[in-house]
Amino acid sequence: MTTKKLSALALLVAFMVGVQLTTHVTGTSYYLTQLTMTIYSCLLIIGLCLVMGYAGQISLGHAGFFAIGGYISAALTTFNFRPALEGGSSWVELLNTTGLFTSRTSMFGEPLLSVQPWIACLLAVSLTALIALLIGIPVLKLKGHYLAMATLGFGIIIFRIVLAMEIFGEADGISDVPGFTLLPGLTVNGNLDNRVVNYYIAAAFLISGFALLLNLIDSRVGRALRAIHGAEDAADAMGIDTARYKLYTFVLSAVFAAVAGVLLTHYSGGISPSDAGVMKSVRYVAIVAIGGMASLWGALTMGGLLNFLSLRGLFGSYDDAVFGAILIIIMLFAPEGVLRLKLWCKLKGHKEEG
């Protein structure tokens, strides 16, 4: 990693850590809850931001691999196996035995035995990326309007499922979700006692997942990423398998939607039908867009922003039609993004002209 990568991410380190200490020395740690959900999103949207700005590819369907993730993590880990364990259930006994499963008490008192966390994560994950590989082989021969459509009616079959399957807790959706013990004595849960802990930890893993992608874009990768989007067919004929790399970074960005949803749902203790909805796919669209598309940075700022006054309440019943305005604005008078170099100069030099 170059002398100036580093300088990026210890300025991105210390904004958190500056964040976290005003909060506190302006007794304002109320906001590290949504800080810290916002802090899950962006994970998301720097994921959707290397395949629409980078591979060149339109995905409305990311809020489903997000609830794919988030549901199965937390289907698994709220689960009751221990009637089947008491049922002579053999299976049940052998995973056990292992240390698969763990024992807790419900919200209501009720023992349950149920997937440990971490177990239901990397199954969660692992599903994610090969449902990602199985759709993104055929849809990603798609281009355009034609792709984002596709990837949408997958959006629509998530939302459909998960609120018309009973395991998902349909139109309820999953609740009472355990906490995801990392290590110990780091725990993602939305204890109150471990919000500064609980911040660190979702900005742990932005930051890693930042520089994953910093050095990604960088790379050979990086550089025929940017090939396919600028002129795909010329990059084909120049030998760069095209349809190979369109499809890992759709699944890489799959699998950070995934970890986003796991450790969310874990954080917030439950998930609902309304997280897999078209409108939050929508959402995350406008924002990489609003930051421009080919600029991580623009992504993750707009994100953290826009979000965390989202949470707030800012917006109020009106949040959906907003992200969907602004959309609409950025594509007509800024589609570089409200943080492109461009912009800026073009509105100077209007301001120079009056």
Given for the second form:
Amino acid sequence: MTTKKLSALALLVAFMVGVQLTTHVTGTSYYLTQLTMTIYSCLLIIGLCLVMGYAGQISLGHAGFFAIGGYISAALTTFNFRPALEGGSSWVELLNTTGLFTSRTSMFGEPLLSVQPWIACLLAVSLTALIALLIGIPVLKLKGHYLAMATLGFGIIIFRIVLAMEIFGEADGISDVPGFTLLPGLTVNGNLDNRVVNYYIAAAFLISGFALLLNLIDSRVGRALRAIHGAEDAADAMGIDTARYKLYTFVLSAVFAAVAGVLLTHYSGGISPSDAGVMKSVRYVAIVAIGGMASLWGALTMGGLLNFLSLRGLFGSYDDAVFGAILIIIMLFAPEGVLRLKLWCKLKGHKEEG
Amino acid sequence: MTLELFSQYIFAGITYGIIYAIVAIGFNIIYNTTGIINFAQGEFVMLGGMTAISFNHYLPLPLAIICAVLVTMLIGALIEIAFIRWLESPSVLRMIIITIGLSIIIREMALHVWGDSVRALPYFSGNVVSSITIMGASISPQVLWVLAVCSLMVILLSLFFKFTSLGKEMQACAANRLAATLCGINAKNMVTFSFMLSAALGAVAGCVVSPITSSQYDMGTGLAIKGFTVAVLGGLGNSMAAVAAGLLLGIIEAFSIAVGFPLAFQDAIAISLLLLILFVRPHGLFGNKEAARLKEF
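Switch from the form predicted alone to the form predicted in complex with the partner chain and give that structure.
And the full complex, kicking off with our chain again.
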């Protein structure tokens, strides 16, 4: 890793710490809850940025991957296996002896036996990766409109599934999801006295994910991806296995989305069908577009800013409309993203000359 | 399954199928003149139904529908002039995102204007309980209205493209835009016109189905994805094939309920079919593979 990248990351770490200290000093630490949620959304967004900006493939189904991760983890950690165990189900007994289950009591003192969060998380993320792989093989052969519609269709199918299945709570979603103890003492949950710790857990995930992607785009893979984005046929002719690179990035970004889904679900204690909705996917695409498509830093800053403002309720009942309008305006006037506006570049050019 | 039940499902299937076909033709008209898939196509159907319901408070039904169609056409034209016309050879990705943005804006505006309540136009003739028996199936007269109006639209449309000068100019633009321009056709106006035409089609469809399916601000997305499925199933750009494909999808959906497929997953059928077609036969059931290769998707 070059010193330039290291210093940039150090700046990011400093910024994250700075934000926490500011909220501490000014007594506004209630912001931290929404900031933590924002950070998890950013984790998904930088993953999507890799697919859209660097591999040049649109995905209107990323809320689907987020939902697969979140819902599977939530369902496994809330489903009560105790009746099955007492009913003498031999496989539940077998799984119980291997330590995959954890006992706890519900709010009403009822004993519960559910899957260990770590196991649930691993299952959720690997299942998402598998689905992304299976979906990605045929989908990524498509281009343009067909790719957009196919990913949109995938998203809608996931939305329909979570809405129609009893195990996923139908229209209510899943609530009372327990905390996720990463390491002893480090638990992802929504307890107020745990707020600062959770903020730093989220920040640690985001920064490591970001560092991973920064390295990836500067590697051989990154150069191959940019070649694919520029001219897929040319990249193919130069001996780049375009299909494989596109598939790997797609799966990687799905994993980012799934991890974000799992952690955010345990943090907020629940997940609802709207998290799987098409509008969520469109919103992620909008944020990547505003950030300038092929710019991880742009996606990160815009993702942070817009998600936080939206969570603070700044846009009121026009929340979705604001994102729609942003999409149109950006695509009409600044398809390269706000940070690369012609006007902006001109000003910068003048400065360098003068 | 008895014959009565069978024909009942067939009628249900073709009623929905022909609506999907109309949405698909709307996609095709714009795709042919511009190479754009207009993701806001389903919103035209919603706008047609909703404005007609509002006009119907003050005007008699036929007049309300005409006004609604005109308003939707105007919106279609404004959208094209404001957002599409002045872009110089935009990339496909850019156009996709712009039309998605438009569909969100239209939907959210509809939500703020009409609220999220479910509304419906009155039945064109008779009422909810009146029914006609055909081949053992008892169907609502509105179903006949839907079939008649939509078939009429398809016929008129094919006559329009075959015999009128405007229709031929639009086809010329679809075939070769540069050559059409050199022949003195204003290609930009043709694009505006194609948006108006497909908005009008959507609005009429939205009005005739409103008594049966009701109208709501968010009905557009579902219709758009089914219409697109049908357009792709028939081969993108081929309107007559879209009618066949529409009827096919409608009947498949109707019979999926007949065999006990859960209603909640009904949308999933169309989308799975879409994914399947995209993966194995992207040029459509009736399309030509060689010709499809030349198009830019």
